[in-house]
Amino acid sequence: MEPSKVPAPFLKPYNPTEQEPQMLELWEKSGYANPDVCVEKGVTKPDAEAYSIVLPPPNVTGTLHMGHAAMLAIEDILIRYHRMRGYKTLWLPGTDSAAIATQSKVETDIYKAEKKTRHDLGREELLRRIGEFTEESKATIINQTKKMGSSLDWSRYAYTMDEKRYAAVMEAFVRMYEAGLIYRGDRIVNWDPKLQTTVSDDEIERVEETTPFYYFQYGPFVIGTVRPETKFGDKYLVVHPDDARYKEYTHGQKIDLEWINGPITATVIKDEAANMEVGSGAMTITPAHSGIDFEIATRHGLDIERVIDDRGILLPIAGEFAGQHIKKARPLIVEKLKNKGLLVKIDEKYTNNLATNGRGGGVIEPQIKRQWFIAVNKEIAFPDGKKMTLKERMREAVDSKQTEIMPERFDKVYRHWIDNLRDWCISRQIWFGHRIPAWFKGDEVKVSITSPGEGWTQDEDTLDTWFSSGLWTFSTLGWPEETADLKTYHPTAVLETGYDILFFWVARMILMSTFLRGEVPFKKVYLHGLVRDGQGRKMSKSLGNIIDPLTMVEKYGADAARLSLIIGASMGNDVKLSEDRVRGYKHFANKIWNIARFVLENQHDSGAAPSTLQSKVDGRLIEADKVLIVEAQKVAEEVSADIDKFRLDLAADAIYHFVWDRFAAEIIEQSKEILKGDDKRASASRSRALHEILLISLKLLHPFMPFVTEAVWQQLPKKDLPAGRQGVDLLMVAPWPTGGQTG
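Going by the form predicted in complex with the RNA, give the structure for the sequence I pasted, one chain, nothing else.
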């Protein structure tokens, strides 16, 4: 064959850096990521079944990491596959404001540069600065997302703080309040003294610390504690009713004893919350700073006195220690008790799980606060007429298989979480976020989106960021308006995300969607693992083992980066990634390129390419070649079945082996003889067969490696563009080898 028949770009090795931007431009110009355009151009039938995924929105102020890259690769594979199969396919992009994280980052930056706190700036100015910051940084994450080849419909882009989403959040709050699901109450909450806000139970991260465990003489009792600084107000001694050691004491009995700041009168309380196994079995309680103690106190109508203020400073009840920070006061208090002869012993090696704010905050101090809560155990009426509690509804969603969690083992984790779920504290004392639509005038409270009138002031607090995230599958589709998008694409087909946010997000979307829409937010939940380094360690700055997805894209191409995150990553398990693996898949991209080059160089009749339509085998092919095509179609079926089962790793592996070991190494090698041979019919037939196998391979590979396959496709002289289709001929919308929607 004359070399001139081979298009110019094929004369060089595959160069992702050169090809990728061109492919991105082609895709973007085509508009095919938008399902409306696909229908308009005849790519998708107007009545085709919908397939939708809402992208878990990355933090606006963040940069793309390997976890994002894995998520984008998985979702893009599902999306491209379904688009090629003819579904009305929507992948909806967005970004998240990440309220606490963003505000604390901006506050820190401002303090470093100007030595000013948010109170120096005021609410309005701080929000303006945060707005500037998010505006600047959002371009970064959006650009990086595009570079991975993600075929997202940017015309539907949503941001958690944009006008429409803000309105949806307000609407949701009001509806839930009116249904009696949202209430305001004084309860023990997790208070972060550093960020000066409450945080939810799920946001708490336990950090193991070794700390002394002190035993003190408390009248006739010995009590144990790791927190002597809370003990000033302790005037109740709690033992288990069945504890034989204390049976001589009766419930309510008064005992005079010497304590930290002098003589006090303690009251004996018998309550089953006391654990006979721990320490001496006797404890004193601090109801204002402990959830369990608060419950005990409430149960018996005991006094509740605050000991520690919002910043962690001891209150006047601490006597001579008042005004000191709890951390500094602790050893001094122990010293004083020791001097008074009340220190019995110290167990130095006690392992304590310290509660901290997982979002970069401080050590949690339980405090009693008036906050907004969502009642999870209250029976209410759902839009579809069902009467049950939120907890029950969240269980029902998975029991009934309306939502299926994959891998299955996370189903149990989800149920376990629901069992332990308590009312969700949704108010936060930060400024950046959706402001609570509640208004106060004296003792009166009104909930409404706009001010009820003269003299009413709005609640200063904002909502937990997961409140708005919970609405995400439908707020992005136009809710509360009953839009066409909402009707077509909700419930979404799949929610694909990391297993680490199963509780934060997945469970809350189910909660919100079932209540506000009476339907589940997604039919399936697919949870992927964490991306770790080659040795299985978490990637972190301090270890210096971070593999940056964009560096990998620059060095080896986006296709290689994507494939390295898919092959070998079985469902729900962590992925171990090393640069060597990425490099290996770059070789594969080049292999594809060269296969195409060989096939094109050996086209006998470039004017009449084979039909290549699924299950129809070209009549001009000789028997041996028909067998080859059937074999390729079998691979297509296998790949499709694997994708349908969410076994993307197996699908990618199957097509990888077919293309390299079978197509390149065997079929093409054998073909060299045939093509050079004297049997014209055999040689023409083989030439057509190779072309057809190439087309099938490109299609099967495209969801996994969109760039190199599209680049090759664009060089092919003639493809199987279906009749009636307008616009650019892109592999992105070429028909899938096993056929349309119903398979």
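Having seen the form predicted in complex with the RNA, can you show the form predicted on its own?
Just this one chain is shown here; partners and other molecules are left out.
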């Protein structure tokens, strides 16, 4: 092909801003992200093995961040690779309501604009406004997801609050209640005084702060605390049964001592929860405001008395401090104890991990509340006939390798978390969410999807977002109906997510799927690390080091942004990202473009390029060129093996270095003299070899850099498509190069 006949786009540098929207349109119009279309158009065999991933749904409150971008890049690589390998491939998209965060944001915006609370508006009006907000947010995040090149099947899009998912949540609740797994009771929960709701353990965010740690004289004992405001209710002194320092004291022994508001009688409790290695080894407990203290009190049948109300105000038990907010009262309480000679010392530089609501920002105040819980230690019969507790089933799923966690080191972390799992509080005192299908009439309670009849009032509470998210792998495929999708694509092939939500989401999905489906939700769990800045710091607004993936896409292209998140990012390990790193991979996209232009400029015009090294082709290639093609095919084998082992970082690195260092820097440079030489057979053979290596390279690069590779593919002469594949108009469904064959 003469230089003048090179397709027009190659006459100027690669421009991702121009090319990427065109490629997105081509992919969307093709429908190839839908496995049904692939079967219908003959690019996938009807009986092909299924490969499915359900997208971890981004929250509708936000926009795409680098963690999302890494997740999308990894999952799209796996999906594109398996689609090209001929699997019946489904990547199912969706978004999450993020109920607490969403309602909190909308309420805050309303109050800023109108000085009105949700109670001023009423439930119906608030939900209407939240609906408007979520629709706008959904559209934003879907558009951003598409810009990353994510080949999701949008025809199957799901939203945790849509009608089908709502039906699934109601069905799950009723089934679990009828099995005795869901109960209503009074237990210690995470309470957010700011939002006036319970918060899941999964939503607790620990904020490190330097705070004073106080040591007080409690009769003959020294106790320590960061929260002196809770100590009004402390009338039990707990020590370990084996602590030699306190062997003279007996369990249940009474001790008279002076405390905050005067003399009290304390009771010694011997319990293994006391840590002999920390401080004096002695501690007082506030059972109404601490999970550990509540468990100790429950074990020993101790009195439980509230000290702080739902809004963080001290109750009458605090005497002269009653009615004050705990923050205001704290220094005054310390001062009183000091004046009474009970303050031993203060550690001013104590590092405390303060529990906050990660969805709303409020400081968590443990409280005893009547809530709905899932019992994790109750033995039940599962659909497959096994009898065990939910905790045992959740552990068995991983122990038996029905679900394999990668990297393997997170196995132990998962098991440790399961062993320490407590009953899951699933009710929330907010209005946005799946309303609990429980009905009250006086003291009567009935659980049903529809109202039992006249006189019954539905529970005002909604369900924890993680309850609906726990159903995600199968509710998105049509459960509770036994749909064709459910039978074909469940369990899903892999769940890919950040290691920071291993326990919260992964474990919840295993819990829900094993009980409601009798099978694990996914065969493998691939955990990616956090995306940090170039110095290894966590990205945050306060540090001013946040890198916006959409900004990177606009400046350098989605391919560059994707590759920057993959190369060097091994499973479960954090990746350092800087703008310079992204910019460097934009140069690689340009290099691919220039390689393709060179190959087309020097394309021999005597027929189609070879697709195999069978005998009919051998005569058209000299031995040296056969060797070059075999070399490229060995790279294909290496890349395939790495992807199969989920070492996407190694796969990307291998093809990157082959294309840049070997193909461009050596093979093409060495070819220039051959192509210009007088030996026509050698020139034609090398031309065909370069074309073949280009085809292999484009296919291997496509899962990692879909835009530039598809843009190049679209400029290849259609007559040069591999024999028998003239119908393959898009690279995204071209066959993967395996077994000495590119197509």
